[in-house]
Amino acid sequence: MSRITRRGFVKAAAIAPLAVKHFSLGPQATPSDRFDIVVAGAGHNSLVTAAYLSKAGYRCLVLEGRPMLGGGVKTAQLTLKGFKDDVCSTAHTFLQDNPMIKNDELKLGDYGLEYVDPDPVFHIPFPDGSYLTQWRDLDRTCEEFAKFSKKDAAAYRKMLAEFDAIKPILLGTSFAPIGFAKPLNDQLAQQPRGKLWQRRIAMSAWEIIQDTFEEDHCRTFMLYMSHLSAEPPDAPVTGRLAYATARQQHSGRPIPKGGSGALTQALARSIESHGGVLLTNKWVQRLIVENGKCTGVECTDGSSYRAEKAVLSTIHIKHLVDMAPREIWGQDFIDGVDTWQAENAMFVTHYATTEPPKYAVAGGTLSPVESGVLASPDRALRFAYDDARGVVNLENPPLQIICCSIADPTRAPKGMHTLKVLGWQPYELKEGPAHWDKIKNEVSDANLNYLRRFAPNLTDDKILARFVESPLDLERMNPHFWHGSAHAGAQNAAQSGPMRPMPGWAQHRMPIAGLYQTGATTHPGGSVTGGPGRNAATVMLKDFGTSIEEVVSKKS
C-alpha cells in the first residue's frame, strides 16, 4: 500500500486508527479467564454472531489480528489526519433487510449506530455527455429512463413491481441458515409466477437486462448495478443481480454516520456491555484440538485461549485448513478448499480532496455520494475475459466513485472531502501478483484521468493526498480478502447457497466438533449483509438448546 501527497511519495507503514475510544480496548484477557466462546477474527459477521451470543448470556472473547476491529467494515485515516476513509465497504444496502437491523434486534442505535440516506441513490454519466440518475423517488427515476426510452421507463417500473411481489422470499433465504427453511426453488414453486422466477434466477443478469430493456444507456445503467457484487454479469445464475437497482429503489444505499466502521464499533460496544472482551493485535495461528474437539486457539504471540462451549472462526477457509492437522478435516472439506475460486478483484484509490466530483447535468452540476462510470454493455462483458487473461485493461475502465462526505460532513475537515475510486482488475497478472507493486500507481493515475473526463473539476490542485490499494495490497491488509476478493471469493453457482463454502458444510458447523464458521466464505456470502453472522448465531444457539427468537425477546 502506498500513500502519495502533494509533497511526493511516502510509504505508508500502517493504517492509522481513528481516535475512537473503543479501539483503546479496556478489559484484557488472560489464559486463566473463563470464556464460553472464543472468536477468531473480528469482521462484521463474527461480531454479529458474538453480539447475539453475548445477549444470550454467553461470555465471548473476540481476537483480532489487526490493530483495529472490523475486517472490511472499518474506518481509518488512510490519507490525511481528520479524513475518515472507509477501508473497504461503504454502503450498507443489504444490511437493511437483515432482521438485526430491520427489526432492531440488537438495539445498535443505543451503541451509536446511525444511518444517513443519500439522495440521489446513484448516478452514471455516459461518454456521450448524457447521464442517468437513480433518485429515491420512483417517478423521478422513471423520468431518467424515459429520457432514453419511454418503453424502458415502463419496463423499469414493471420490474420493480414484480420484484417487490417476490422480494420477501428472495431476501428471506439470505437470512436463514441452509436447511432451516425450504430451498428457494421450493418456495418459489408455491408462488404465482414462481416458475418464471426459478428461470430468471438461473439466467444471467445480462440475459435478463438485454431482454427487458431496449436502449443501450438503460442497459448500461442496469448492468453496472448488477456488477457491484463483482460477478461477471453474463455468468449463469446471476439473474437476481439484474434486480439490484430495483432492490435499492426503496431502500437506497444507506451509509453509517461517521464511517462504515460505526457498525462494527456499535457491535463491539454491545458485546462489551454484555461482558464480552475484544482484543486486537492477536493473530490466531492454530486451533487447539483435543480428543477430536476444538477447545481453543493459539496466537502468534504465544498466548492461548480456551472456550468452554465453542470456537467461532471468521478466518478464510484457505487459511483455516492449515490451522489444524489436515487429516482431521476430511477429504470432502479439503476438496472444497482446494477448488475455491476468487472473484473479480478490486483496485482502490482513496483521496483527500477540496471538492467532490462535479458531473454536468441539465441546469448545472450534480455531486452524488455514489456514482459509476461504464462506457457500454460491451465493456461490462469484458470483465470475465480480462480476468481470465490476467491482463490489466485500462481502456474505458469501469469505476465506482464514492464521496461520503457530501452527505456526512463528519467524514472530513470542514470544506474538505473523502473520495474513493474503485476499479476491477485481475489479481493473477501474467507477470505474477507481485507485479502489482510496480504498476499500481500507473493504474491509479489512469483511473483518475478517466474519471476526469466526467468530473473535470478534480484537477491536481484539488487533490491533497491519495492512498493506493492494489488487489495484492487488499490481501495483505486483510487475509480474508483472498486474492483481492472483497467478498472472500466468487459468489457464483459453484460457491453459493448450500455450496458455500462447500457441499455438506454450509450450516456453519465445521468438520471439527466445537468449531463453527461465519464470514463471507459462508452463506449468503460477502457484502455487508450481516447474514452469515446472524445465521451462524441461529445455528449455534440451536445447538446450545435455545433459539435466536428466544434470545431476541430477552430484555437486556
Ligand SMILES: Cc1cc2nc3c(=O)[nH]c(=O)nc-3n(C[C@H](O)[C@H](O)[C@H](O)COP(=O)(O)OP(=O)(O)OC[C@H]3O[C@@H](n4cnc5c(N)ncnc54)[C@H](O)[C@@H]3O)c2cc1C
The other form holds:
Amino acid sequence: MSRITRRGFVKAAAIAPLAVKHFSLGPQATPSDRFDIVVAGAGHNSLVTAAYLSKAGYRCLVLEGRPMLGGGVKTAQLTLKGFKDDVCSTAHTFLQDNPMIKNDELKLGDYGLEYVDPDPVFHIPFPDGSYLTQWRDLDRTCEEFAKFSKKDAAAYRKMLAEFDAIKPILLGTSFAPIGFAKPLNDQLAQQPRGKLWQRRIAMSAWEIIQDTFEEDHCRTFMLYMSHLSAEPPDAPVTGRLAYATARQQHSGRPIPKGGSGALTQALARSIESHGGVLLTNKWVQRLIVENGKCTGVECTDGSSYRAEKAVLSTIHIKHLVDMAPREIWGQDFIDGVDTWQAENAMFVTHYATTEPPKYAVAGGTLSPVESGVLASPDRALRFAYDDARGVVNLENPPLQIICCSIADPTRAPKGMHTLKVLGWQPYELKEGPAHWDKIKNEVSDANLNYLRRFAPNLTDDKILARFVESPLDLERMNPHFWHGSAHAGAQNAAQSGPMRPMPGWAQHRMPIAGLYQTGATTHPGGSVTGGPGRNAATVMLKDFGTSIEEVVSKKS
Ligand SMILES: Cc1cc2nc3c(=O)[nH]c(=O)nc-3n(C[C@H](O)[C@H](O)[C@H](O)COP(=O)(O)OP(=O)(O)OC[C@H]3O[C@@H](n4cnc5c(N)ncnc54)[C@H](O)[C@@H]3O)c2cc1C
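What's the form predicted in complex with the named molecule like, now that we've got the form predicted on its own?
Starting with the chain above, the whole complex follows.
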C-alpha cells in the first residue's frame, strides 16, 4: 500500500491505528493460561461468535495476526492525522437483519456501537446529465424512477411489495446454520407464489431486471445495486440480488458512528467484559492436533495456546488446510479447497479532501454519503468477461463513492472529508498479480478522472492526500481476502448455501474434531452480515449442550 501526500510520496505506510483502544494492550495471555476457546483471526464474524460464547460463560482467547483487529471491519488513519478511514467496509446494511442487531441480543450499544442512517440512501448520476436517487421515503424514490418511466416506477413499487411478502423467508435462511432450517426451496414451496420465487432465485439478476424494467436508466440503477456483492449480474442464481435495492429501501445503508470499526471494537469490549482476552500481532501458523482432536494453535512468534473445548478459525480455507497434515482433512475437504474460486476483486482509493463530491441535480448540487457511477447496462455485463480475461478495463469504470463525513462529522477534522472510491478489477492479471504494484497509481488516477466527469468539484486543490489499495494490497493486508476477494471467494451457485465452503462441511464443524470455521468462507458468505458468526455460535453452543436462545436470554 502506498500513501501520497501533497508534500510528496510517502512509501509503504503501515496502517496507523486510531487513538482508540485496539486490544493489543489487554491482559497478556501466557501459554499456561486456561481458555475454553481459542479463536484464530479477528474478523467481525469470529468476534461475533466469540461474543456469544463469552456471554455463555466460555473463556475466549482471540488471536489476530495484524496489529489491529477487525479484518474488513476496521477504521484507521490511512491518509492524514484526524481522518478516520474505513479500511474496507462502510455500510452495515445486511447486519441490520441479523437477530444480534435486530433483537439487540448482545447489547452492543452498551459497548459504543451507534448507527447513523444516511438519507439519501444512494445516488447515481448518469453520463447524459440525468440521475436517479434512492431516498428513505418510498414515494420520493418512485418519483425518481417516474422521471424516466411511470411504468418502471410502478414496477419498483410492486417489486418492493412482492419482496416484503417473502423477505422473512429469504433472509431467515441466512441467519440459520445449514441444516438447522428447512432448505429455501422447501420453504418457498409452502408459500403462495413460492414457485415463482424458486424460479426467480435460479434466474440471473439481469434477467429479472430486464423483464421488470423497460427503461435503461432504471435498469442501470437496479443493476448497479445488484452488483455490490461483486457477483456478475448475468450469472445464473443471482436472482435474489435483483432485490438489493428493495431490501435497502427499508433498511437504508446504515454506517456506524465513528467508523465501520466501531462494530468490531464494540464486540471486542463485550468479549473482554465477559473475561475474554484479545491479542494482536499473533499470526497463527499451525493447528495443534492431538489424538485426532484440535487442541490449540501455534503462532509464528513461537507462542502456542491451548483450548480446552474448541478452536474457532476464520483463517481462509486455502491457508487453513496447510496448518495440519493434509491426510487429516479427508479427500472431500481437500477437493473443496482445491476447487475454491476467487471473485472479481476490489480496487480502492482513500482520499482526504476539503469538499465532498458535488453532483449536479435540479436546483443545485447533491452530496450523498453513497453514490455510484455505471454508464449503462452493457457496461455492467462486461464484469465477468473482463475478469475472465484478466484485463483491467478503464473505459467508463463503474465506481462506488463513499463520503461518510457528510453524515458523521466525527470522521474528519472540521470542514474536511473522508472519501473512498471503489472499483472492481481482476486480481489475476495477464502479467500476474505482482503487476498491480506497477499500475495501481495509474488505475487510481483513471478512476478519479472518470469520477470528475460527474463531480467536477473534486479538483487537485481539494485533495489533501490519497492512499491506494490494489487487489494485491487487500490480500496482503488481510489474507482472508484471498486473491483480492472482498467476500473471501465467489458467492456463486457453486460456493453458496450447503456448498460453502464445500458440500459436506457447511455446518461450521471441520473435519478435525474440536475445530470450527466461521467467516466469509462459510454460509451465508461475505459482507458485514455477522451471519457466519452467529450461525457458528449456534452450532458450537448446541454441541456444548446449550443453545443460542438460552444464552441470549441470560441477563448479563
Ligand atoms: C474494500 C472493501 C470494501 C467493502 N465494503 C463493504 C461494505 O461497505 N459493506 C459490507 O457489508 N461489506 C463490505 N466489504 C466486505 C466485508 O468487509 C467482508 O466480507 C467482511 O469484513 C468479512 O468478514 P469476516 O468476518 O469473514 O473476516 P475478515 O474481515 O476477512 O477477517 C479475517 C481476519 O482474520 C485474520 N487472519 C487471517 N489469517 C490469520 C492467521 N493465520 N492468523 C491470525 N489472524 C489471521 C485477518 O488478519 C483478519 O483480521 C468490503 C470489503 C472490501 C475489501
